[in-house]
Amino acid sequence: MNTPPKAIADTSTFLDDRLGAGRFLKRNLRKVFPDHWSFLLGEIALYSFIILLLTGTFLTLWFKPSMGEVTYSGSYQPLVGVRMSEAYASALNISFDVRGGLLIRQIHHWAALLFVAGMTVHMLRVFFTGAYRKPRELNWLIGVGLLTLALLEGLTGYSLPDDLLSGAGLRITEGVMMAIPIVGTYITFFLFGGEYPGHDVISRFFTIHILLIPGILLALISAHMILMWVQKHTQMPGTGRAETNVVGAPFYPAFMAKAGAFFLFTFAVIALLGTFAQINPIWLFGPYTPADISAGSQPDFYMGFLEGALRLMPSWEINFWGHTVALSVLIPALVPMGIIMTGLALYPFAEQWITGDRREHHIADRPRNNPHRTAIGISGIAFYGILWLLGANDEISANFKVSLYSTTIFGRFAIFIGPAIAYLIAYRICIGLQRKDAEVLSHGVESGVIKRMPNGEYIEVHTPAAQDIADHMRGKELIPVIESGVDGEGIPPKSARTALGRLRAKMSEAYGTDRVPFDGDGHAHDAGHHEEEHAAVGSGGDHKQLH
C-alpha cells in the first residue's frame, strides 16, 4: 500500500527526469512560513483579488462598454422608455435579467473594497514593523506601485456603469486633468474622445480596466510573491526565533491547508455581503447626463482623501500669459496622493540614510520599539484620515446641524495640526508601551495572589512572565545611531564634517536613541527605581499602590 498508483508513478517519474520536478518541490514544498496572524493581511489582498478575476469574468460576457444611446426596455420598470447610454443598460440588464447577475456585481464590488483594504492594511502592517528593510525594498516599491494600480483599477472600474453617481466621479476626474499644465487638454480630449463626455471613455476605461491594470497587477503580484519566496517571511522576535532561521509550520501540508481554509472564509463573508449588504444601486441613481447633479454623492472609501482635499482647497488660481491654472484642482489632486506615495517609496531608503544600518532584517520590530517611525506612520494615517472625514462635509453638516463652512474652516486646520497631534501622542504611547515591557520583564506580572508578611503587611505576588512572552519582549533591537562626537584630539568623523552630515547625525540621534534602554533582566535604566512588590495597605477595600 505504500506503492503509489502506476499512473502516477510514471507521470511523476516521466516530469522528474524531464523537469527536474522532484527535486524542485521536495526543496520548496517543505518551505518554513512564520505564524502570525497579521501575515494574514496581504493573504486577503491577494484572495480578493482572485475573486476579482472571476467575477470580472463573468461580468465581462454581459457588460457591453458603449456610450450609444438606447431606450431601456427591461425589467426595471421605473426606467421603462428612458434613454441612456449601452453601458447603463448592460448595467441594469445584469442586475435584474441575468440569473445570479446582481450578486455577481455586488460581490465584486465588495471584492474590490476588500482589495484595496486588505492591501492598505497590509502595507501598514509591514512599515509598522520594518519589513521593508534590506533586503526587502525591492518588494516594498512593488507593493507602492500595487496599491497605486489598485486605486486607479477601482477609478476606471467604478465609471463603467455610466450611472449619474460614477458620472459625478467621472466629471471630477476630467476636471482633474483639465487642471495639469501644458498637456491637460491634450489628455482630456484623447481620454473622452472630444469635448466632456465624449462617445469614447467607457469603452477605454472598460479596456484599461479588465486588460491593462489586471495584467500588471497579476505580473507585480506575481513578482511580488516570488521575491517574497526568495527572500523567506518576516517573523516576529520570539523564543528560538533569530535572523538565520524561520520558525513556523511547512508550506506542505500545513500552510497550504490554512491558505486554502482563508480562501473560503474569505470568500464566504464577501458573498455574504453582496448577498445581504446592498452596495451600488446604480438603478436608483439614473442615467447619467452632465446637467444633472446630485446631493450626499461620495465615493467609494478608497477615493474619499481626494473628494476631502478638493473640498477644503481655498479657491486658488494663477493666471499668466492668458493661462489659468486651477491651483485650487491641481494641488488638491496631485500633492496629497504624492506625499502619501512618494512618502511610502523613499522612506526605506531614507531610514537607511538617516541610520546607516545597512543589515539585512528578517526579525521584524514590534511598533513600540521604534517609536518616530510608528508616530510618523500614524501621523500618515491621521493625514488621510482628516481628509477621507471631510469628503463627506456634506453629509455632516446635514446630519450633525453644523455650519458647511465651519466644517470646511475646522478641515482646514485640522489637516495641518491633526497630524502634528497624531505624531506626539502615537511617540508617547511607543515610550510608555516599552517602559510597561521593562517593568514586566523586571518584577513580573501580577498573579493575583495576596500575602501577608510577618509585619503585617499585604502585598500582591508577582510571577515572571511566560518564556513566551518575555522572549517577545526581549527581541527589541537597537536603532544604529551615526557617530557625530569628536575624538581625542577634537576632530569629528568624516561624515559629520558637512552640513548635510551634521544634520544627518542630528536626525539620526534623535530617530535611534533609545528612551529607555534596559538590559537583559528587563531594568530600565531610565524609568527611575521599582520595587520588585506593589503593596496594598489598608483594610477593606482601601487600597494604595506603593512604588
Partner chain sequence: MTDNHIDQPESRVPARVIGTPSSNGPILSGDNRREAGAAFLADEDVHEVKGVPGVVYQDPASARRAERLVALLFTITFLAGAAFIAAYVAFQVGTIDKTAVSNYALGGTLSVALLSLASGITLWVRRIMPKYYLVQERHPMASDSATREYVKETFLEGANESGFVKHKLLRRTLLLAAAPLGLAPLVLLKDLGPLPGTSLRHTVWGAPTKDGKPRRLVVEGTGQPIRAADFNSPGGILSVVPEGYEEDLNALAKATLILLKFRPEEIKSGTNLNWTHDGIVAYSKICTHVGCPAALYEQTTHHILCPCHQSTFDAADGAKVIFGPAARPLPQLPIGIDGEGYLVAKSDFNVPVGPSFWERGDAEAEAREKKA
Given for the second form:
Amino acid sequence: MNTPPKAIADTSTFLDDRLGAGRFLKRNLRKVFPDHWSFLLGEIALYSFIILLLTGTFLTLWFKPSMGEVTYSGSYQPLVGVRMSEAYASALNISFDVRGGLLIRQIHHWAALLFVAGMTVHMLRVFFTGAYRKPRELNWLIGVGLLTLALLEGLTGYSLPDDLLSGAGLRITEGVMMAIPIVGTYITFFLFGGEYPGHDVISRFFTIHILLIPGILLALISAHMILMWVQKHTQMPGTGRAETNVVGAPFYPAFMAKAGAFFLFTFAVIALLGTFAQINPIWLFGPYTPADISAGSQPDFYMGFLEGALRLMPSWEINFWGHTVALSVLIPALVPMGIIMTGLALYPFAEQWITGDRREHHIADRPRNNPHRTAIGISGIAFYGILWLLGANDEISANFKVSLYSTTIFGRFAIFIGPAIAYLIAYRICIGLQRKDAEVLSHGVESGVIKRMPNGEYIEVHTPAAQDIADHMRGKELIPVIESGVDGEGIPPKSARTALGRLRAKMSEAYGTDRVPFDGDGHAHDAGHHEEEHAAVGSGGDHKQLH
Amino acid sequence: MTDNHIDQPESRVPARVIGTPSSNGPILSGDNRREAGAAFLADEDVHEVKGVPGVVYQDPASARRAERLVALLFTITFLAGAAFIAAYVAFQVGTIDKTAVSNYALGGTLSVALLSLASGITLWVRRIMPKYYLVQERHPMASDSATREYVKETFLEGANESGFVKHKLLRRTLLLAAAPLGLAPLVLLKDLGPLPGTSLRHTVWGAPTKDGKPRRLVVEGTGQPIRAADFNSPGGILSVVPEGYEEDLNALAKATLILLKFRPEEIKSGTNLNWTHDGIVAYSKICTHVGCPAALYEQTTHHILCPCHQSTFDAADGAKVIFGPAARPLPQLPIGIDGEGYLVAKSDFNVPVGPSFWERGDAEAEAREKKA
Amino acid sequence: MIGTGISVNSITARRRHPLARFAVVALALGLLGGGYAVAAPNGSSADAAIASGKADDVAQGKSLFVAHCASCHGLNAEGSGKAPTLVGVGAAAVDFQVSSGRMPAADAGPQAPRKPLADWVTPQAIKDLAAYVQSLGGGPTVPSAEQVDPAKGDPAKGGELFRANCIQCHNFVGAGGALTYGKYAPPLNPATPTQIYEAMITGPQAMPVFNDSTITPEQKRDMIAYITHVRSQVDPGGSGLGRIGPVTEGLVAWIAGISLLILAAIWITAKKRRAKA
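The form predicted together with its partner chain, contrasted with the form predicted alone above:
Full assembly next; the chain just shown is listed first.
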C-alpha cells in the first residue's frame, strides 16, 4: 500500500489546490508532543467546554428565557398549579417531558463543574512546574482571563432556571453589586431593568450565557491553543531532553489518538456523573420568590470561596456624609478574588523581577526544585481552600454537629494562619524531597536484595538509579539570583542601592539560593562549589542584561 | 534563529520542516516500516539523540492480541450505541419514575459506549501503535535582529508614506471623529433600566390602598389576612406579605415580613413598642447584609438567622445584630389592627430595607433625629 | 560474593510499578465513596402510626411521669432550673417528644436529639403520659389520623406553604440544617405525619409555633402531603447526594470526576517500564 486510497488522495489534492494546506500539514503532521499525564489536565477543561457547547445548544431548543408568569401544568405532580416563571417551567419541561432532557441537563451541569475544576488543576500544574515562564507569559494571562470568564459564565448559567436556589445566588449577586460605591445602585438597576428582581434579568443573563461569554471563551481558547501549538509544549526533564528540543510522540497518529481517547474519557466520566449522580434537582427547590429561601443555600463549588469570604467577615460598615460603604460586603467580594486573580496574573512577572531571569524556559520545573514557588502555590491553595470550606460551614455544622459560630470563628483565624503554616510545611517538604533526590543520585536506590555481611550484619544492596530516573532528577535547574554583592571595591551594583533594590536583592537570594545542590555524582556538597554554579548561570544567556 | 529571510518573500514556507517523510520517501506499510521510521528521523528537525530510542515498534504477536481486545471494545461501543437509540424509543418520560428509568437507560448506554470507545483507542495507541521518542528542535520565539530591523523600518516607512505622521490636522480630526462613535454604544445602553431615584427607600407598605384604609398583612402562600387575636401562641412566626402584592416579586423583594409573637415580658428595649401590637412584632425579612430572606427563627433564644451568611439578629431586642456580617438590624414595621381586628401596617418602614447601598447613608440616625 | 541474597524482586517491582501509587489512591477513594454510600442517610421512614386516642388513664400517666420525667420537670410538672414547666403544653407536645425519643432527654446538650425509644415507651405509655399532662392545664391535643393523612392533602398547595415557612431551617426537602450554638433543625425524614403536625402546633425546642388559627389544620395536612410525597419520591437523575444542594455536587465533581480523569490521563500516557534484568 504505497499510495493512499483514491478518495483521500483526490480530496487532498482538491483542498491543497485551493488552500495550500499541504505546507501547513508538512510542518505540523509530525509535530512532537511530550508525554506526561499532567499535560492532559487542561484538556479536561477543553473537552468539557466542547461538551458544554453541544449540550447547551440542545437545551436552548426548549428553554424559554422569560420571567413571564405561568401556571405549571407539566408532569411533575407536586408543582402542578403553582405559579412560576416560564424559564423555570421550561426547565422542568426539559427535565420531565423531553426524552434525554434530564440527562443532557445534568451532563451540562456536570460539564460546567468539570470545566472549572479542569481549568483549576491545569492552572496549578502550570504554576507548580513554572510552565508560565518566558515565552509563555501571554498564554498564562489568557488562562487567567479564561478562568475569570468561566466563573462569570457559571454564575449566569446557574441563575437561568430561575429556581429558588439559583434565585438566592442572584439575590446575593444583587446585594454585592449594590454595595459598590458610587455606581452600585445604577449598575444594579441597569442589569435588572429596574428594581430587583424585575422582568429582564433572565433573558439578559441568557444572552450573556449563551452568546457573549461563550464567544469570548471560544476566541480565547483558540488563541490559547494556537500559542501552545506555536510555542510547543513544555516537557519534563529527562533523558535526551533539553531546552532546545522537545521529545515525545508525533501529533499524527499517536498524539491525535491519545487526545481523542481522552476526549471520550472526559465525555464518558461526565456522562457517568450525569447518569448516576443527580445534580441541581430544580424540581425540589421550587420556583423563585424573593420571600423564601432554603437552609443550606449554596453556590456551585467555584463560587464557594466567595461565599466563604462573605460568611467570615465581621459586620463592618462605614457611613459618612450620607453615604454608605458596606465593607462587610465589599471586602469579601473583592479582596480574595483580587488577591487570587491579580496574584496569578502578576506572578510570572514578579518572579522574573526577583530572579532577573529573562531566558526562555521549555523544561518544566519539578515542584520540589523551586521550593519557594511551590510553597507560595500551596499557601494560595490553603487560602482558597479555607474560604471554600467556610462557604459550606452550614452543611459542615449540620452534618458533623459542630457549632455554626465555631466554624466561622475558626475560619477568621485560619484564613491568616492556615496559608502561613501551609507555606512552611510545603517548603520543608520540597527541601526534603530534594535531599532524597540527592541521596538517590549519590547512593542509588534500594534494590530489594538483602545481603548478609561476613560479620553477620544484614544490609540492603543499593543500586544506581535507572538512567531515566537519574536524568529526570538531574534535570533540576538552578534558579538565578540577581547580583547584589559588593564588587572588588566594596561598591554594590547600581540596582541594589535603593531600598527597593536591596529588597529585591534579598528576595532574589532567598528565592533562588539552592539549599540542596547536587554535584556531578549527585553528592551534596559545600557552598564554595555552589557559588561557582551561580557564576556559571549568571554569565550565560541574557542574564547580564540586568545590570 | 536564522530560518527567516526577510529578503526572500517566497520563504513563507518556513525552513523548519517538522517530522515529515521526504517527498519521495516511502509511505508507511508492511516491510518498509523500519525504513519509514528512519525517514522521519532523517529529517533535519526531528531526529534521534543519544539515549533516546526513537520509534520502537510493537511486537507483532502482542499487537495482534491487542487488536482482538480493541475490536471487542469497539463492538461493545457499537452495541451500546444501538442500545441508546433503542432506549430512546423504548422508554418514554412523563412521570418522575419513567424519567428515572429513561435517564438510567440513556445515560448508562451512552456511558458504556463512550467508555469502551475511549478504552479501545487507548489500547490501540498503547499496544498497536509504535512507541515514539522523537526529538524535535525548538527555536527561540524571537525573530532574528535582521527581521526585527526590517519590520521596524517597514513600519516607520509605511507610517511616513501614509502621511499620518506629517499631517497633523488629519490625525487630530480622525481622533475627534472616533470619539463620539466610540461613546455611542455606551449611550445606547442607558435604556437598560430606570435610574434608582428614591425607589430603594420605599416599600409598598407605604403605598396607599384603593379604599384608603391601612394595608393588611396577609400570610405568604395563602393570602389570608391575620386577625391579631388568632396569632396568639407565643413563639409563633409567620411569613407575611402585603395584601394586594402577593404575587408581585418586585414588591416582595422589599416588603416581605416575618411576624413574631412574644410574651410581653420577653420584649427588650431595642424593639419599638409603639410599633407592636399585643406582643406581635413585624420585621423586614430581607437581610441587611446582601438581601437573602432571613427567617431561621429560634423561639427559645429569639435568634433570627440568615441562612446565606449567618448574620444573626436578636428578635426580642429590635433585631439587633449579634453575629455575622450584617451591619444593621432588620428594620421594624409599625403595625396595628384595623376595625375588624386584622393586622395592618401603620406606615412604611422608616429606613430603607435590605442591603446597604452607596446613597443609603446612616438612615437609622436620620430617623432618630427626625423623631427627636 | 559472600552472603545470602534474598530476592524480593517481584513484590518490590509490583509495589514500584508506576501505576501502583495511583491504584492505592483510587482504592482509598473507592473505599471512601463506598463508606459514604453506606453511611449516608436513606430516605425511607418508619411510618409508625402512633394511635392517638382518649385513653385517659391519668393516674397511670402520673406514675410514669414521676418515674421518668419528674426529676427534671418537677413532681407536679411545674418545671425546674433544668427543664420548663409542662403545664399547658398539651398532649401533642408529650406525644411528639416521647414518641420521637427526644424525651426523656439523655444529657444536657444544646438540643435533645431524636433517639431510639426506651423499653418502657409503648404507645399506651405515651398515651397515658399525654393524658396526664393534658389534665394539668390543657394545650394542643394529638391530631386524629384523618387530620394528618397525606393522601387527603394537596401536595402542590402544601409545597408553597412548606417553602414559605419550613425550608429556611429544614432545607428544601427536609434534610435539615444548622442553627446557632450547636442547635439544628433536624431532618424530617424520620418524622411521622403525626409528629410533623405536633411539631408545628407545639413548637418543640427552638422551633417556632404555627398554630391552627393562622395555618389551618387543612393547610398543615397539605404540607404533610408535600413532605411525605417528596421524601418518598425517587431521584430521577441518579443518587440524590444527600439532597443538600451544591456542596456534595462539588465534592463529587472533584473526588469522582477529576480523580477518574486523572487516572485516565495516567493510563493514556504511562510508559511501560521494561523489566530490568
